[in-house]
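Coming up is one lone chain in structure tokens, specifically the form predicted alone.
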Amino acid sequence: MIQETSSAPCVRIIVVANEKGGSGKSTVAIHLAIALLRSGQNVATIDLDSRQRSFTHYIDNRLTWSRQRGKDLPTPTHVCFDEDGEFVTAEDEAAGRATFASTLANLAESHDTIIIDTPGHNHYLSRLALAAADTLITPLNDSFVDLDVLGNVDPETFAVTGVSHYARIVDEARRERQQAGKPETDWIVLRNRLSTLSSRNKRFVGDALADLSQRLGFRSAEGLAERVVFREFYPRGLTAIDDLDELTLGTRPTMSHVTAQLEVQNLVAALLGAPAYQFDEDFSDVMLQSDAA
């Protein structure tokens, strides 16, 4: 049963899901809830991985290095769920549905948004989380191998054949959804990794993703590049959004930094409909700080 939340009509709901792993589920969920505390709003989120903890562990690292630096960096109300045992009982699934909507609706008093990050993989809260969505972004690589949770390809001509295991999931959520009344979910599958170089790769994935939308009901929308300052950010808990001065950093910004900055000002942009925060910082004087180092 979907959980309701009618307490607070006005919070939303951002689920960051999808079970295949290493797609950057908990870098996009930390971007977006320091983008969302940085325009004013009142922020929680959740970690419904109890295993990997990857989303906890970033907050964790957030919080010790704003003490370490003398810092305030903004961030969310955070709460993780305690990790299940090897074997989930029917007793024990019933008190983690509880435990799940108790929460949401605790957070959803005092919190403008609540962003929920999913483990990798098909799991009871994570269906419930699912269905109580307003915001669904799926993140994932930009290759075939990622692509295969959402449809089958035909292997000579890469022509969608079929929808797969995770988008009938999503679809079984969505109708749960709007059978309890709720708006339809906004799905959104955000493409990571995207290479800058047009390939025969990154064009057959694009044209499968535009096939599958159509069948799926979801839009697409370009994420995050690899790059190497994300990476960093993770032990510090920083995000592309904090200030760009060494003091936040422990290093002096580059060019690096600013362009990763403004991809997550379009990232947000993208997903949310409207850039979320304004900048602090003037971009041309971390470049001449860039260009003096």
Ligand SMILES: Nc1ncnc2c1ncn2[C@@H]1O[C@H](COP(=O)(O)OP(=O)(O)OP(=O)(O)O)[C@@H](O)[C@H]1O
Contents of the next structure:
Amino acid sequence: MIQETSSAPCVRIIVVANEKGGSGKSTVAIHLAIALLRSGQNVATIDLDSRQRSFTHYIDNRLTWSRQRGKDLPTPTHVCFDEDGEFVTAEDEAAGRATFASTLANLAESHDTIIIDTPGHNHYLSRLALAAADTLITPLNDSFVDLDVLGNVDPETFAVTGVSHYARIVDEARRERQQAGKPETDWIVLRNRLSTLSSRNKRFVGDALADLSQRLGFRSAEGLAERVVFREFYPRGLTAIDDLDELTLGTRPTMSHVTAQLEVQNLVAALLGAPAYQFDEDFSDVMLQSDAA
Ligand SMILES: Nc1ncnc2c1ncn2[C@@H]1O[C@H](COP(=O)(O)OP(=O)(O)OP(=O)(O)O)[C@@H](O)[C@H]1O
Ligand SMILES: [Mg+2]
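The form predicted together with the ligand, contrasted with the form predicted alone above:
Full complex below, order starting with the chain above.
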């Protein structure tokens, strides 16, 4: 059942979710959060992955790095859900649902956007988040292994033969919203870690996604390319859309940083129609270093 969560009329709830682990949820969530902060929005973030907490660690790393460098880095109001123990009883779940609803209601009072990062497995809090999502972003590594959570393909032709379990979970959450009279969720499937080279795999996955987007009602977006810089940002809590200078990065910016920044900027505009923001940076210092370096 959907709980009444968004008491403030204007808050937008963006949920980044995919039952498949390691698809780029936390990476996408932090980039969106910082991009929206930089465009002037008040952003809050929630980490529902109470066990792994990598999104929360990302934010902690950012605050530590900001202090160490003496550089102000915009950082969202952040909440991490705590949950003890392996087994969730019915009482735990009822308490978790109530905390989830009150957390959203509190954050909605003073923020324009709430971004929720979810764990890479099926969890009752993730299902609650799906039902609360005005926008749902599902990052997907560009591979048939990852596509399998949404749909099955024919082994010979790679044509879509059916939809699979995660697509059904999303569908259920969307129906709950409909029954509660809420607007339809804008569902975007984001291709992550795309090869910068064209390949048969890239084309076949693209074709299968185009088919599934019709069947399941999502928009498909070309997301982020496979870039080493996205893996290097985490210990310093940085993103591709922070200032690309040596004080911020702790190293000289490279062409990979610049390309990643443009890519994220375009992505945010395409996904959310966010107002464009200007970078008045001087890239004359940029080193010509490829993603492979
Ligand atoms: N575009 C990219 N290029 C290169 N590496 C990437 C990219 N996106 C994500 N990664 C890396 O892939 C790994 C998984 O990313 P991330 O932690 O964001 O996924 P996740 O879906 O949140 O994982 P989990 O399900 O475990 O929470 C990390 O090492 C991250 O740095
Ligand atoms: Mg994660």
